[in-house]
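Single chain ahead, written as structure tokens, the form predicted alone.
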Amino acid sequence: MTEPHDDEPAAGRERTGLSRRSLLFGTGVGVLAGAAVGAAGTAAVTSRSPDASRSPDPSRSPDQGAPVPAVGEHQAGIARPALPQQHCLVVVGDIDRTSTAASLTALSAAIRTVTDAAAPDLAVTPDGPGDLTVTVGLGARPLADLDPTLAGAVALPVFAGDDDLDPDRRGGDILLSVNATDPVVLEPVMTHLQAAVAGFRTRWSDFGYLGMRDGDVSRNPFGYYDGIIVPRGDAELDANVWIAEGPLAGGTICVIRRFRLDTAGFGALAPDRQDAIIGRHRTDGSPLSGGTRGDDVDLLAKTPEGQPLIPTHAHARAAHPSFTGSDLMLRRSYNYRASADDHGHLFISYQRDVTTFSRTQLRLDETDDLMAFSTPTATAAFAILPGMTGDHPLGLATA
């Protein structure tokens, strides 16, 4: 439940263009040059219904949002579209790592197919894809296979509560995140994508949703506005989110942590105590130190008696970059409800360096009162690969 930081981004750094892309595979010394897709994978990404050329009937299509291009320097579903869609389906799994190259090629073709608004695959999205996006990340093991220098790019320390997690709830080979305004498209699209990945085995998955949006924020299960301070605009995204150079240039690092929340226990507290734990007013999201919702907290502001207006163990103080030395994180988090006893928050952040998150979470474990109401139930980090450009599939960037 980390509050993003309000650092000033580095100025004047130019966006790094990618001259060409290829996928390194095996031990990191090979270069993919049109990897072949197996028969099963080909069928998975090319099959369409007999009337696939028929356009969806707009009279029966829901409000699905505007189409989002899948091709670009960066993958969709991170900063494109600018505002997160209302629903997501996240799956963390393992793969046949001897077929990573072919799987990523097949997966890239599948993504192009299911997001094609001009010629939708009606067997998968009978009303068209709407604002569907697909985001793909690789975990530590396949990353190390592709390029040994990337082994530490997604390394997370053990945070409080992680030792109690089932092994399947820690790490994973691949992240597939499918997001859309229309929740009905998520399951068939995810099934279609998984069929393109050799040896896919699900570790865990969740359906996520957002509450009513007020501007560019919505409320989390505790009832507070979430993701108030995030990087906005190309300059801040370049400074804080996108990796500028190396094999992952154009990509980013995704941290996903699943928290079961004690909303009943938190809700039983007096409203003033709830605000003190968060560091902001529940009603309008403004900091306890004054200002409006979009303002950063003032950690030096004090009461006439000399007490800090942002309490010592408030979430907003614990996560502040003046203590962690971290950059901004782009938050694309969702709420979830798996059962009456298991509901909470899918924390999802994107940053150019995994330590941006890990430094913050370590401090939250030490000083944040909100963590008493948050139990981690899954944790992982993934390298979000550079986007598809031209005919190149998802893969690693090369000079």
Contents of the next structure:
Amino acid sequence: MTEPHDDEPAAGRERTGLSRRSLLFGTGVGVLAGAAVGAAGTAAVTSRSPDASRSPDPSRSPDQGAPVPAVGEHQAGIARPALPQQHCLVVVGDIDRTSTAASLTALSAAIRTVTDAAAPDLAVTPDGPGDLTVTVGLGARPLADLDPTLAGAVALPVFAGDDDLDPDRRGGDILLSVNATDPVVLEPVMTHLQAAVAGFRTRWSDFGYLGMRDGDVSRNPFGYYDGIIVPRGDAELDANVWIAEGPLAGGTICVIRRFRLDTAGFGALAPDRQDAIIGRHRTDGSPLSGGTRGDDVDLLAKTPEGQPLIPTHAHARAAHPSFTGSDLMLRRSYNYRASADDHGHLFISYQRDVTTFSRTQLRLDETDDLMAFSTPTATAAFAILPGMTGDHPLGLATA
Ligand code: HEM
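Please give the other form, namely the form predicted in complex with protoporphyrin IX containing FE (HEM), since only the form predicted alone has been shown so far.
Now the full complex is given, and it begins with the chain already shown.
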């Protein structure tokens, strides 16, 4: 019998009979306190473009997913559609904070218009919206304007490499994410949305893409299946992603962290070294500890010589929530390519408590071999506001 290592999860050592997921659910309450502030007004219904009465020609409709309603308890684009669309356009910007509530009302009306499959705005989406979704997040400053108790909800510590970032690449007042199977709709829709926001100034933006899907995952630029261990289904989403109470009830916290990836350096490594850095096999995504792609890594599994099968500095070990006592994060990351020298991983996660992310990133900075091939080039956290329901535009939940 070998002794437990320091790099083994405490929970795993104590309760090896339980699965990691059963350990996680019900832990780490991330509920935000504070009184509701009514920023919501009545959504303005914008008029349709002149040719709006014409329907898109179904024979020209791109091969894309079913329409995704913009209204609901939760914003679209996080768990709806269940599988992320192949493309996204993400913009992080600043806004005129004297007009935040009015901008949210106008933005909500614009979102309803551009996602309305029954009466599409053909001037913006000539073939209809397809599976277009729009997701809106507010950064620390406008959030604190609306409710001072919420400023900490999106506070991030300074992670390794952040000090080197241009100020525009840290934080931001607003996140606009437009996602769709058809990449051509992204630009006109984003232009339309930005026009609804008073004083909009872009800090940075990226076009993101996903690889061919296999089941519900696809490969990242290092060639590994990404997004395997994420909360799935209503019970797991409720336990890990959606905020249950307070002004953000029905919302969640988004962290977006842009990493330039050294694909050349990583690709030059021997295949078994690459697998050791990730903790899974590139071929089929299965954990180095055995099993198939959908299985959790077994952090306690060892070789006959007593070496951990998931190496000490593997990403899957470093990121494992059992070390931080964190919930699961819903990772819906994209690949990006901005230029020949700037391409990589647009890490995007949703969690009900920002510390789920920050505790994990701090641990990656300390112990994750993958970070040697990843340079942060932007970082921000946003409160994803509760969804639009009835006539209510985006804003804080009312009591
Ligand atoms: C720098 C670029 C990154 C790349 C290329 C990357 C890639 C991967 C891959 C291939 C996996 C294994 C498959 C899976 O479960 O999805 C994984 C797992 C994971 N990653 Fe990352 N990742 C990156 C950054 C991050 C960051 C910044 C975080 C959070 C701070 C993170 C959190 C996680 C978590 C929580 C898991 C699941 C671990 C488990 O429970 O098994 N990753 N990542």
